[in-house]
Amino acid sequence: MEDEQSFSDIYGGRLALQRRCYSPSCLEFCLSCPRITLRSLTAVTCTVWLAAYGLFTLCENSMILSAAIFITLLGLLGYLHFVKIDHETLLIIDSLGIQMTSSYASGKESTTFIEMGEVKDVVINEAIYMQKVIYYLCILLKDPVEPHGISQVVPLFQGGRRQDHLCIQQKVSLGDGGILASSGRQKVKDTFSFFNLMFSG
């Protein structure tokens, strides 16, 4: 079974979320993020080269123009290889674990696997970003030393941070889903059920 939903990221770009249910205990979510546009690429390139040309007219040093070209190329390669995410996949297998895969614009893929026994909770956290309050999913990992502690906070879907919190609240039943509101976060008793409720049609 497969369905698709559309959301908006913090920049207003379109996000496409596909939900695939392979079995009652296996779910997969694939988030497609907006691709880099020629307009934004041209704007950044022109800004860097105009600034370099302005410095060149003041200093009359041709090395500035050469440096601007190299900085533009290296910056673009670094952005495509380490920052710009095209697709994010979240594979959840009940009682086994959660696998997160990020596909970057350069073709690089990064995969992380978390055993279900290491998951303490799944929360909807909030953060302030450029005068905006954004909400995103996080996985809290158990601390092996302290039973009630948290060893790490793992954010999900970094390439497509959603700014609309209402669409999340409408998808989750606060009572029946076992979710409790607490200090800006929403706690979940059952990790697998949470994801099933969160993205179900």
Given for the second form:
Amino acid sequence: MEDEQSFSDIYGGRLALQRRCYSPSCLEFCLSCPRITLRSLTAVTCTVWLAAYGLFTLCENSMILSAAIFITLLGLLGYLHFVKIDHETLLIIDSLGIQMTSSYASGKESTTFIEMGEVKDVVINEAIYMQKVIYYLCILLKDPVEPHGISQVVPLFQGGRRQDHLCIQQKVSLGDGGILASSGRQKVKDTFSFFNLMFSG
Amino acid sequence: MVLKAFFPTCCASADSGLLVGRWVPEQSSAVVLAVVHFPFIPIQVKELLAQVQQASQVGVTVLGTWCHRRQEPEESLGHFLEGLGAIFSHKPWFQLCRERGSKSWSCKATHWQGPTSHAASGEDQVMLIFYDQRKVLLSQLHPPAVLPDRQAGDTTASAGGLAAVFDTVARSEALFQSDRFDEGPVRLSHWQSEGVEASILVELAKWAAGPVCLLLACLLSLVSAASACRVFKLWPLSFIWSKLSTCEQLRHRLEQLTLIFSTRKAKNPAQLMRKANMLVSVLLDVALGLMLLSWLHRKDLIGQLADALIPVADHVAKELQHLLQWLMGAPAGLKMNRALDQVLGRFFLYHIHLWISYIHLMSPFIERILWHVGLSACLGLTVALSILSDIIALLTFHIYCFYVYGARLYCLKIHGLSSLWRLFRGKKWNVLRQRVDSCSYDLDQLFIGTLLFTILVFLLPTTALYYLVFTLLRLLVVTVQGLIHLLVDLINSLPLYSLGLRLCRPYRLAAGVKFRVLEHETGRPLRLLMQVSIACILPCSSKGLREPG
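For comparison with the form predicted on its own, produce the structure of the form predicted together with the partner chain.
Let's see the whole complex now, leading with the same chain.
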């Protein structure tokens, strides 16, 4: 069964969350990030080329123009291959683990699989971004050395580089129930029950 | 917990039979290793499994039945399959079924409560996970064979999660030795059924490696014993050995060769990888060295080099003399103290004169020496480069001496200046308290101290300039030597075997797994494909499983 909802991220772009339930023990969430718009692409290209043309009128060297073209092309390729995430998928398999796949705009896919035995807990962390508070889902991993310790915090649905945490706004997390605490972290079994996950193991 | 069945992809097209593998109760997963085909005699199957269990320490049992058929099953087959469940009792008993030519699978797992139970009670949802046996076997994602705090007989009861699956497959090699085409009592299907993977070259190499390694290990132990003898530890020799980078490189090479040809097998995959990397580096090094040697000999470059060496040394000495003449004049417009300038300049000029005489004395022997040095390229390009670095160090020894003189002089001057400056201010360094204290001096002391201070201050620019010039020269030489050493280190430590493996057999460098959900129909069990994901050198492939500890 499939289910689609749309939200907006902290920058105002459109996000679409698709939920697919393969079986009672396997769920998949697919979050599509806002696409690269023609307007932004044109703006960046025009800026770079205008700057190059300005330099050219100063230096009278046509290599600058060729260099600008190369820089634009390489920059675009690099951006599509390493930075721009097209959609992210979270596959939850009961008693096996959680798999996160990020697909970049160039087609590259980056997968991380976390075994269920290593997951300590799933929490919603809050962060202050500029003037607002955003919430993001993350997984706490067990520390092999210390039984009560946490070895790593893995944020889900990063959607890009460090600062671009997607803000899954209150609409998502408040979906079927729990209101989030406004301070600190909170166990979100209820959020995951919104995701219909059986968290056994 | 959901029941999971790990099924090898190679058995998906095999004929009907029994499923053989290992049941991991902590994970509720059944790892199917092979399929035993009809007809078989149950006693023989049990014997084979007992043998395999003894050989590999893996609890291999019959897990269930596998049915690969064309149309709907006949009633008799159904009862026959259930009857098998009574012979090979196992909880839970899996019944996998696939229609030939279609993608629909069905899977049931039943718990035998007793003779009166029927299949409908105690059925569980089963998740089918397909895996590539060959890749899982070769990817070494399982924990090491022997952990230090566990007994040898302890099986992988504590291996968590998927590592247990990998370990099971990796340790069951005994099961994969006979397949369905063999004439034995039991016919099995597994990944080797498509054709046993082996290479005659690899087998021959393995067979020949034993005696060769033994011989070379003996030779190398003789060499290292000879080099460790007491004569070489006497003071002048040990000092020289420690300064020459050639000796360092030779020692390193000896260590590498000893490790490669040691008769002990590698204990774990990491050690094996290290050995293989070392072997490939040594081979590449020797190959490059031989190429260099052939190039040198083809063009008779050694003779040309020997002929060019003396004029180059002369040229360097002349340039140094010009530099000193310049310093003795008015360098960069600065006004030096004439007397000190002349003294230092003449002192260094005399040194250069001595050095040139020495080089001219050595000139008849240069070609012989170079020829023998060129031969050392057989041991590897790194050794040749180290020798080059040492030759540069020896030829620029006079620059090093100048630097030392200049530095000492400057150092003395600075110490004197700081001490007299303290005297000038009426203070003194208290050695006991390691701090500066005030002190009352006599008038004579103050007078002489101030005089000396003035003299040193006015002589400072001269000494400082000499120091600066010779330090820069020394830095230049050190930079050149540093680049050569960098190249040597690069050749020594580049893991070429791992890089090659990454290009040719990426699954050997596995870093984790990833799952893909296959076509799903309602009412059928969920099917997943488990793939081994590659370790990334560049940040563009999958990241994977986080190993516990």
